[in-house]
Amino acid sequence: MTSPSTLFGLDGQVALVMGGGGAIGSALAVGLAGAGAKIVVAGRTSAALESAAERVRATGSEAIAIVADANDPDSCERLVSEAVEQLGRIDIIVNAVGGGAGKVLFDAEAYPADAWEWIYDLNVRSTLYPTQAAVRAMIRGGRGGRVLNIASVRALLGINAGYSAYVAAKGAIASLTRQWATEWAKHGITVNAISPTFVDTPQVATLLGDPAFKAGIVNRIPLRRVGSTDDLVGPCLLFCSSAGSFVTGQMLMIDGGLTATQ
């Protein structure tokens, strides 16, 4: 029987974490490093990336920070080339760029095109371009690989609060996860998604800072709390390690039971 440490171990592997300077991305980077992976944290803000890389190094794992634009295909190709040049390979990509749900809320019949495009860029194109570049490297390497996307419970559930662009974008991530899993299985690459409900991060601090809004969320969650970044680490390790080698095209709801009640 394979030991749990072997099943979930990532020794010798390299993980690229897009949005690695953010609250969720940096938590996942540290979690992957704790399982033995070398980490590439990538994003737009150098200071945040360096801070995340230092947190990874504190675990004893190697980490590099590379500034890149997830919405620019050329920037993503350069990122992957630099990562492979410095660390030799890419085995895992975690797409932790996204969000924006509470920043552009409009009635569906009046949703402005510029806000829609911003949400789509932030959540869909920012997943598409880095993944294409990373998977090309995985295919060239011939060792298989892991792709982990971050969707949302809103990929499945509507909400009467002006979220039409966000719901559509996360629905697109769910569909891409299934499509990529189908196409890339022949290369030994699995593609899965984790789909959280609200996670307590600075990005949603304003929303969760409204007592009435937070109470409305918490009261719909059977476990009676919002998520934390730590809640995402275990599922990430499942999908990115040998423990999830026969799991692909799946979305795991990390929601305290929210979708079970809908």
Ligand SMILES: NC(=O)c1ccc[n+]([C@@H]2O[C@H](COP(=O)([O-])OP(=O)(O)OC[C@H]3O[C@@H](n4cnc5c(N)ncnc54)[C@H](OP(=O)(O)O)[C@@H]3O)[C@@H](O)[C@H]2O)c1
Second form
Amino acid sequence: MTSPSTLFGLDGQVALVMGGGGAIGSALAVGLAGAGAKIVVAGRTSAALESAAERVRATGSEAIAIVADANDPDSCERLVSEAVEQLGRIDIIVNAVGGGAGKVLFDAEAYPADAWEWIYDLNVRSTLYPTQAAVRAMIRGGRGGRVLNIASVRALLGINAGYSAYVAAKGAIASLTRQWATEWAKHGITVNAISPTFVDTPQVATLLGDPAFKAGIVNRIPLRRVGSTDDLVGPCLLFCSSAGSFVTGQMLMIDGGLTATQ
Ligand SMILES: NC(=O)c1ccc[n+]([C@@H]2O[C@H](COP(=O)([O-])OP(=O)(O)OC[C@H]3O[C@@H](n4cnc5c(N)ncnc54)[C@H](OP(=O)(O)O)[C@@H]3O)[C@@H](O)[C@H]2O)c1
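Return one more block: the form predicted in complex with this ligand, after the form predicted alone shown previously.
Shown next: the complete complex, the earlier chain at its head.
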């Protein structure tokens, strides 16, 4: 029987974490490094990336930071070329760019086109272009690979609070996860998604800072707390390691049981 350290180990592998300077991206980068992967953190802000790369290096793994715009296909192609040039290969891409849910809230019948485009760019195109570039490199490498997307419980659940664009964008991530899994299985590439409820991060700090709002959320979650970035690391390792070899096209809810109650 294969040992757990072999099943979940990522020695010799290279993981690209898009949005690796963000709250969830940097936590997943550190988690993947802890399993032995070399890490590329990418995003638009050099300082955040350097700080995440430092946290990764503290685990003993190699890390490089590359500035790139997930919404620009040429920038993503350059990012992947540079990563392969410096670290030799790409085995895993984690798409941790996204968000904006609470920033543009409008009634569905009046949702403005510019806000819709912003949310779609931030959550869908930002997943599309880096993945296309990384998967082309995986196909050229001929060793298979892993794609992990981040959707949200909003990929499944509506919410009566002006979230049309975010709900549609995360639904698109869920659909793309299944579509890409179907198309890229022939290359030995698995594609999965994790779907958190609220995770205690700066992106939702204002909302969670309102005690009444937080109590309302926590009371709907059977495990009676919001998520932490650490809650996402185990599922990430499952999907990105050989432990998840026969799992593809799946979306795992990481929500303390919230969707189980709906
Ligand atoms: N936090 C939650 O409660 C929660 C719950 C469910 C799902 N999620 C999802 O989890 C993902 C990560 O969320 P988070 O809380 O970690 O957000 P975050 O801290 O804001 O991280 C997102 C990262 O993406 C980067 N980014 C944004 N636009 C980019 C672009 N065009 N090109 C490259 N990088 C870009 C940002 O850095 P720069 O701006 O410096 O580039 C930032 O570091 C999102 O998809 C979000 O929807 C979060």
